[in-house]
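For reference, the chain that follows is the form predicted alone, supplied as structure tokens.
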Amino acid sequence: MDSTASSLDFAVIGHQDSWQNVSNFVNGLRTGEQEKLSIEKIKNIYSFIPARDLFKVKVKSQTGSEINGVYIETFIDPDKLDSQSLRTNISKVMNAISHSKKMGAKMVALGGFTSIVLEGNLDSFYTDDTKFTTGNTLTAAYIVKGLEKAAIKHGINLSECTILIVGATGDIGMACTNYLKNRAKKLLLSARNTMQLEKLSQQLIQDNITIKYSTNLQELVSDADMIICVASSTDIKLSNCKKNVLICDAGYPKNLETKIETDTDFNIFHGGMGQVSCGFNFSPDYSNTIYQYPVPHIIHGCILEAMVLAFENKYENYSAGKGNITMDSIEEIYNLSLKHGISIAPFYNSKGIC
């Protein structure tokens, strides 16, 4: 913990999405002689813990190369991933960034909520030797390429589909929208910010793209053949879905399965995830407490983007700002990931492999 590294190719700055996950990894850090802490005790101290590195990561490429990284925990309260706690959370992220610089990380991925820092003012990042990415480009690539793959698996013609994108005005949502706008029959766009949603929608209408948009999600759900959810909200509910609707849950946390109110069948998979064919390992090995996937070597696309860039020695602020993801960059980072044996994760959900 809090160790130095002579050759640190990348760092991942992250946070936990539930107190159960927090409990698993906090108690996993404790030795056999120490009693297990209750979630209530953990809640009393958790947010006061400063950013620290929890474990190192070694990742292998099918090209034969290896890279070394580290995971840095921000200790952001899972109950406070909202605008009311924005200032406190950004301060925690900045502390984690400072820690990654002290460790000499060449590339830093800001996963989940922590990417909010890179979607703001980037001036302070441009003059530093350490480079940063939200990882949103590869995440978007795995979502849309995964959707195309799932459509083929289910015998669905994408060009005849109406696709709903929940969280359409976010960085990943806009990337998915732009990728699919000429591939789908019609797009349904939903977001909470009325002004941003109208701006995006008007741009698409000017390009003669067939769309419908609303801040009221339920006005759109029943028309959707496929649904992509890239919103981070925990209170999203889907009701009156079409029979056998195909749903890609790519938000963080991934919790749509418990929020779908329908009497019809639906097919859901967790999107934006990739799998490292040559594997990786943690040191110390906390995989039994923090790894929650049904098959080995699955990682979030945002983290994998930093790894791919490190394999390529492509140290630059790759995914940064909001609305800057291009179709060329999606294809570039996706093909680079395949070069290193990192591909779309097998389709799975909370029940296991689909």
Contents of the next structure:
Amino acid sequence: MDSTASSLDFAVIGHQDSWQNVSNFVNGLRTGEQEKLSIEKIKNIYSFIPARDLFKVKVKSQTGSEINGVYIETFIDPDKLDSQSLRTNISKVMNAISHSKKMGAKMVALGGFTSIVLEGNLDSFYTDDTKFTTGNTLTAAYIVKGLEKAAIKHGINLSECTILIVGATGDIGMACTNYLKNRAKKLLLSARNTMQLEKLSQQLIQDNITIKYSTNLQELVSDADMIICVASSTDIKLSNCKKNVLICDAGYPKNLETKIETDTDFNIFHGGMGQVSCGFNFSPDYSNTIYQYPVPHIIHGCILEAMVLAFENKYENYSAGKGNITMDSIEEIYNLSLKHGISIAPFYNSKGIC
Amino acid sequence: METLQIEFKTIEEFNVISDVFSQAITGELIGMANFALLTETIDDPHEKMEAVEHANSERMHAEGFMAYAKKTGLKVNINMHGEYWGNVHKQFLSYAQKNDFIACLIIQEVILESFAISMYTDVGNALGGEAGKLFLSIAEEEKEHLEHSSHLLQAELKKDATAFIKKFEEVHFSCMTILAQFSATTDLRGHCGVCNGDCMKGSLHHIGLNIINLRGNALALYAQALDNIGIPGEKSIVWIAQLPA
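Okay, that was the form predicted alone. Show me the form predicted in complex with the partner chain next.
Now the full complex is given, and it begins with the chain already shown.
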């Protein structure tokens, strides 16, 4: 493992967010002569598999530099991305973290749901040679700056808008709230945890920010001109939306389109995603099975943050804990990403480019 | 029959425990036979003596299971030539005839021991009592075999990674395919020839087990064994995904 250790600039720890993705991946690994496995059969095995590296990643910067990484799959059950399975999932993430350390990764991104480990107890991460990031700062940057860009595209003046943030008390949700609090006319905040939502809301009210908050999403939806969703979409339903509401789906899985009950038109795009202008390569190449996007070289912001930090040789626990993302760090990581030719992904949704 | 009434709550429980012991005893005897054959492939006298010792250890495990079965009146069926155990042994034999010590080691001490350790642990925890303790203690001893092989195979990987991984892949598909068919929710190659009646997999719930967890845990331990040896994850995931299910 020594040769790998010396050249592994980053590792990405992740999970699949639907059984269809898992099925595409597993059946993509089978030979043409082998029968395709049903999702039911795959479910009987998948979550038992210990965390392992699935493919290598080579990324190029527009500065000419090149970095090497690896993707480590946690094999978390896509149906169990909720608080009820927290203990099992944390255990799987910790196994993946051990694997990344064993491989000698200098920087590790805890992508998607796996970031929950780094948002909790941080003490055990500070003594390591391997550095960790949730990648939440760049994800938040791509969400808010993507929303600004989308507003311009649709001729919307952000300062006249009421913006609903679903999942406002999460790390990314709070970062979005703080970024937008002086840019929008009014913020509507929704979260499941009443105490955390009240605490955040009281702080904003003290700062004279115009807000309304509720744990009941439906009390807020009809007032929103724009919606940012950074929560797990498992229990979310959006009904009575305003006509032409602009929606940024930045949660997991990105299937908010199927949760909207409305007769009126709406504009939805998948947020928090970036595009690498100089491209990247997977080896083996699974881009046809688990990394399918309407345009090439799209990756989640959280993963891109680790890549940007690796390009910069900035090996530190960049995004860690909860509520620590500052406006300065959003600007810093966003500008560093642009330096390396990594920018907000073109607007797309489940139907393609939009 | 008096013993049966004392030890077992229902006839279904008796039947499934009888089948579990039948599989364990047959598996241990296959292990014993494999280790005995393995001695022929080894030049190093110390390793040769160790293989003999391992064969004896498997014999003692089989005897332990047999003694418990006799004491409690279990209906034990031993069949080393059944569809799955017989074919696993044939695969081992084919490599032993080629004096391929490494392939034999992979089959016996990685593949079969991974399944044995995991399944004995699950069965031991489910059965509890004297039977449970017996399974758990034997699982502990089998762990030593797995650890012993890991060190040897790590050294082989260092010598020539490409050739070693190619050999491991071949052995994986020749042997793990049989175990995957054997441990699928329904026997993919027909009756095993060991269970007394119908396949026991449908009756495991009588002792608080199910084949999905038994199989999943066994595959997980096998995957960890591959990791410990140093097989890259990007390889082992393909090997696992290509198994019958």
